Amino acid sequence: MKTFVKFAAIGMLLATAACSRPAQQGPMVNDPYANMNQGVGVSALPGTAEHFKATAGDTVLFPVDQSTLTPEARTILANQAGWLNQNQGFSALIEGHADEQGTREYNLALGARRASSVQEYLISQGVGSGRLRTVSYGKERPLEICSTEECYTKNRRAVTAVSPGAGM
């Protein structure tokens, strides 16, 4: 009986000790992708178009009838330029868009000015001009079809779409 009590006591001590220490599972491995999901919605592999969109942002917004970059747009574009400068194997198509107000011709011209503003900014940040193209969709590709100011705001934009290839 004495022996049984000793084994029971030793068993309880071992069980308590096992619960008080975290289990070690082999050697530590340095995983460069282990913390990738810590950013907001960032789950794409670095160096991919999905990663560009998730980390740099692909869309800048404009005020009514404007192609001038806002401070918020400049921040997003600085991030885009940094990404593009680090990923030289990618080129970009900059799409200019407008809301549904106005004529087709006016909105195509406004979309072209918006895309051009983005292109000029990216070039000023060191992105090679040969890696950038622009296109205007005017009001032909709205994010939302609407007739409220809140909705119009979403359609006044320029979108930078990256793809593998150093030039187009």
Second form
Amino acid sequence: MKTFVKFAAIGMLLATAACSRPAQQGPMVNDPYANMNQGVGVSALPGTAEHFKATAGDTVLFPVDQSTLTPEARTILANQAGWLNQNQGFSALIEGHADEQGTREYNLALGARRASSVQEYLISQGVGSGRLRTVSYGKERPLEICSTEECYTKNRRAVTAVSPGAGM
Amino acid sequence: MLRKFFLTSALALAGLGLAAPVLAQDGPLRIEITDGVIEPMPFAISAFHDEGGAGELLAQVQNLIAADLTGTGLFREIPASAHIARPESFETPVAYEDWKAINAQALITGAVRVEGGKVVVKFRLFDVFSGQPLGDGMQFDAGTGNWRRAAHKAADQVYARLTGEGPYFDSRVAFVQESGPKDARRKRIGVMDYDGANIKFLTDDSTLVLKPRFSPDGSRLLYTSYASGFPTAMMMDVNSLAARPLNAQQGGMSFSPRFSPDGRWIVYSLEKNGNTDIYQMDAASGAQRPLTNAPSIETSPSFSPDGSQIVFESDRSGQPQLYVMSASGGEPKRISFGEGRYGTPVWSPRGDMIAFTRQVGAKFHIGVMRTDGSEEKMLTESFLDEGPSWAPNGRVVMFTRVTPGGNGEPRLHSVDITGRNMRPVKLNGAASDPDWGPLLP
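Having seen the form predicted alone, can you show the form predicted in complex with its partner chain?
Shown next: the complete complex, the earlier chain at its head.
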């Protein structure tokens, strides 16, 4: 299913690019071969959000209550910066998140701190500050829903979402 | 006072049998909340009288008054089947001996009539063992659609006379209704009676909304909305539902807004470049200025009832703790020193205590402490309790309890300041972020 979604997303992007009037972009066509493509290699094309996610990695993780970047996070963010520097036509929204342990207010502030850490690092790697925006979701949008440390680890995160557009 | 009364009468009953009623109290009939009531006071409601057209409302009003009182955990109703006296009308003199015989310490009599689209509720309260009325009889009228308010008002009077505390049943609570899966929760703001009845939704669930807070008169709500895509503190008129962002300036996120007790100021958190501080806004002019200026997180501000001080949470020490500062800013004083993390402090409307959320290890508590941080006491413990809000009388708090796991859900609960009477608010479905509004006029 994941593969299909990727495949369809690329298809839509190609269709948009080929279409002379993008405003008329229609609904996604049901692909009758959707369940037959197992074994067919599918990869995102360069210069797409999917490519960013697949090659640079869109998520960095944080320890409890922390917003400082781990060495692993710096590696991913260096890749993100490299991608953004190569794809100047994209801007990014950085979402900061927290796990459910903590009050709503504190987690909102903590998510903002995390998103800002990522933003600062990307700027330090040459990405124009006008291309980056942050938003905190606090504990409102967990990626994993279980209530164990295994899930909490994945929820304490900042996600960089790129989209076409030179900035805001 | 109560304790003394209970002890003397219990001793008397045990040792002297029928002599008990002879013992005079040394004060009015009174039950104290603060010490933690283990034995609820037995009371009776003599069957209410229909004085014209009451119909179903007769029983509904009487039952709601009983539910309000027993719901506090302070009172126990003696069932009608045990009653001996069957007075003919609301004016029939009280047969105290009949109520003493079933050990009703307080007696409520009442009557209901409906006329011209209005319901009229009358009641009297009696101290059975001293054989006297406790205060004057009163009557309340309301549109028949608002019969619950008339019943709450009567129950509030009984509660106030028997406890010496302020009333709180006739009040509304703003909250967030939640639906959908945990990773894509949908939320909307609702307002309900304190007991979960009469729900009205003020927003639809297309936009994520958090933490509604009433203005002192209940006419407006402050809350946080993702309508713009970014968390933004908003103000809504409760009647017209018109809403606008508090802060016209675009910047970082704004959240956790709360009114001052006189309604003149709004304090809230504003984030800039990842750092969150507390700001103050003139509610009329919109003029604003920072009250804190630190690289740490400062949030959840709440005024003292006299408006002179603000309690808030800050992680300047490395972990979130509670601090108090002047309402005009300045150097804050730390008031929480226990293990773990403290957050969401709220100053009691009575001014005597601060309620808060505390996390120790994997457990969350709702707690209360004196405003200088002394006499800290945990009222609850669970996987996740958070966000207390005070009843108008400062003797009960409502909060969010979340159950763990992928199907975990938030529910509203209330607990009194002794921690002895915790109960869920009767609501169908998940809800969070309660804010207890003012006593209705």
